[in-house]
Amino acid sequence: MQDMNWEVFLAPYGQVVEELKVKLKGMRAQFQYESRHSPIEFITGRVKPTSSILEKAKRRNIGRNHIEEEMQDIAGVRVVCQFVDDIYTVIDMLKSRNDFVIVEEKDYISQKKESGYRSYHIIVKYPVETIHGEKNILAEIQIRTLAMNFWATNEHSLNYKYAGQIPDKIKSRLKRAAEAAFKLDEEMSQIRGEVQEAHLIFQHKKK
């Protein structure tokens, strides 16, 4: 796998990546243009490292030739919503669209991780248009709450940190928080309505 040509391999998965950040971009734009509460905060995209999907790939014993249909995770988008309903508004929206195929879908917020982790996965087949014609792309939509977010993003940096290990000490305030982080979502979502019009209220007097 050393000697493949990485930047050929990986250049749909980039294309994927820039095209599905301006669709959801747009679907965020046209609720701001009806002054409509928007379910979609920010948008984030990458297409994973080189050096991560080797590791992923001898972890998990896949060859060179199964990479393509095995991992789904090289070309990711994240989606963040203010309140926990606006994940399953973004789910309905981009269940409706015809421009790709979700294969797979993993509801880590129902059925959080043992870590605590929480947050809902779509996997798409994605079609791009490359030199050689159409190649149908697997790329990863995760959508998950501002708090959700705040806790995955600590999470990865101390799996990163510890290769994997986290000292239960730390697994345990892990745990906490993540229950703390939806619990806020849970008392912010019974105020979602003050929260919304005062938003709307905000950019109105903003024009």
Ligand code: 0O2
Given for the second form:
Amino acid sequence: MQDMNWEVFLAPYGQVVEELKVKLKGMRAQFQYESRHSPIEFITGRVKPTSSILEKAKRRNIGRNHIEEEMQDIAGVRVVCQFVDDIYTVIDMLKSRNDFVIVEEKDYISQKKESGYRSYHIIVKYPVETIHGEKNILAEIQIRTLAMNFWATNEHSLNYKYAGQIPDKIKSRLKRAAEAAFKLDEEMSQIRGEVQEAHLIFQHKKK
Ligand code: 0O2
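Output block for the form predicted together with the named molecule, input the form predicted on its own:
So here's everything in the complex, that chain up top.
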């Protein structure tokens, strides 16, 4: 794996991340043009750093020749929504598209992870044009609320700080925080209509 030209290997992944971001931002803009509540609040994306690819390959016992087909999150795009219902609107919109194929879905919302992590992951096979022809690239689209994102970002930083060995005391606090974030999402869903109306009035005023 040492001799691998990572720049060349990762180039199509970078292109997929950029293309998916443009397309998802386009979806968000269409809602805004029509003065409708956008189920998408914001979008981010990244290509997994080489060090993380190597670490995951080692942990999962994935050989060099199998990274492409076995590592599904080298290209990653994150869609952050205001409300839990928006997540399902985004999922439906993704399912109705025909510019990529969905190969797997991971519902960590109804089945939260042991850490407390909640999010909906969709793995897609995305055809990207290269100078050598079409190449199908696996990409992971994570869809989550602002509250889930807040939690996941903080937990991710703590995991990094403690090299994956978060002390038990902090772990249990994180679990409590995950439940609080879930409660917040539930409460916000109850007043969703009011919040959306307020946002539209505010946007209209800005124009
Ligand atoms: P980064 O920095 O986002 O790239 P694995 O990657 O082995 O944990 P799997 O099954 O290959 O698991 O993929 P899965 O479950 O879809 O998770 C991949 C990504 O989901 C992670 O990528 C995180 O972004 C996110 N994720 C999954 N579980 C957790 C969690 O408990 N806490 C947080 N904060 N994020 C999680 P990376 O590579 O870990 O990070």
